[in-house]
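Here you get one chain, nothing else, as structure tokens; it is the form predicted on its own.
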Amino acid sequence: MTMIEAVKGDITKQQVDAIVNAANSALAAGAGVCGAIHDAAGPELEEECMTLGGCPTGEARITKGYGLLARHVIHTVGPVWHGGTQNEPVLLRGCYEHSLKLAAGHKLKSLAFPAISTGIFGYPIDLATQVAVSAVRTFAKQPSSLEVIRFVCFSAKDLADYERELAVQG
């Protein structure tokens, strides 16, 4: 069985398989999350991300982790908000659920997840949460690889809407 938890923590200092970028479509190094990946990933990640020929909102790619504690990075971009009016919600999932099958599809067993869209691209967390439980519920109840499946949380006020949620989702 797989086990889902949240904790309050620096994603990049993750003992997991993988990490989670929320990443912009050209998979640049960029700001947030995205930007302590790459800085602390070294520019080795940055290179092998120019070979992918970038990726489209909803989907991931997948990269060496290099500097990191993770053996790997994989990279979803997340649709920004523009009021739940052009599809964000499934978008949105789509990220989890590219994510974790290409997890799932290099055996990997363990993964961590940051608050896609929830930072400059403005998904009110609260939504953001929803979807990504309800994504990782559903794929968990599969046989996969996946032994923990982590939401890796930024701040005290993240952590409780991931708490919150997984709790209602039981």
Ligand code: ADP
Contents of the next structure:
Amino acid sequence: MTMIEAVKGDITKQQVDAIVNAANSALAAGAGVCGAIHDAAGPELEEECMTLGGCPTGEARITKGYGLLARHVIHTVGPVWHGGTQNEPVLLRGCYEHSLKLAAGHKLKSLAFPAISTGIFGYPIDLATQVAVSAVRTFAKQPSSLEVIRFVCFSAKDLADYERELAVQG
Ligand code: ADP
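Having seen the form predicted on its own, could you give me the form predicted together with the ligand?
All chains and molecules follow, beginning with the one already shown.
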């Protein structure tokens, strides 16, 4: 059984096996949630990231967590929103699916996601939550190592969007 939950909070403070980073394709430290994760993890995180050769949009890579409470970071590169005409929903779904697969492949029990692409990358939060909840719900129907999948929302508004979508998708 996999429990899916949404909380308001800071992803860098989550006590889970892995947190997901809304990364850029170079896997560089950057701004937003990515900058916060790199700040909290310390410089070794970017050093390991720099050995990976980047990551295409919609895919994911795993590293250690260094100074974080989480043992691992799964870096996934969300699509930049171009009005929905450039395959954004498929790419965003890929972020969730690849991250979940990596987590299960490493036998992780708990995973926390931020709202990928909804900050600097401009993906509308209501559309992004539909994709996020659908991808996670579908994954959670199959048996895996994952016991908890948590959506960590930075604002009360984002949390409300997730809670509504979790209720809608039952
Ligand atoms: P992207 O470039 O993928 O849009 P951002 O970092 O700009 O990534 O934003 C992604 C989401 O992460 C936004 O909803 C933003 O509010 C949220 N966010 C920013 N900092 C944190 C944090 N420390 N914990 C959780 N979510 C965060």
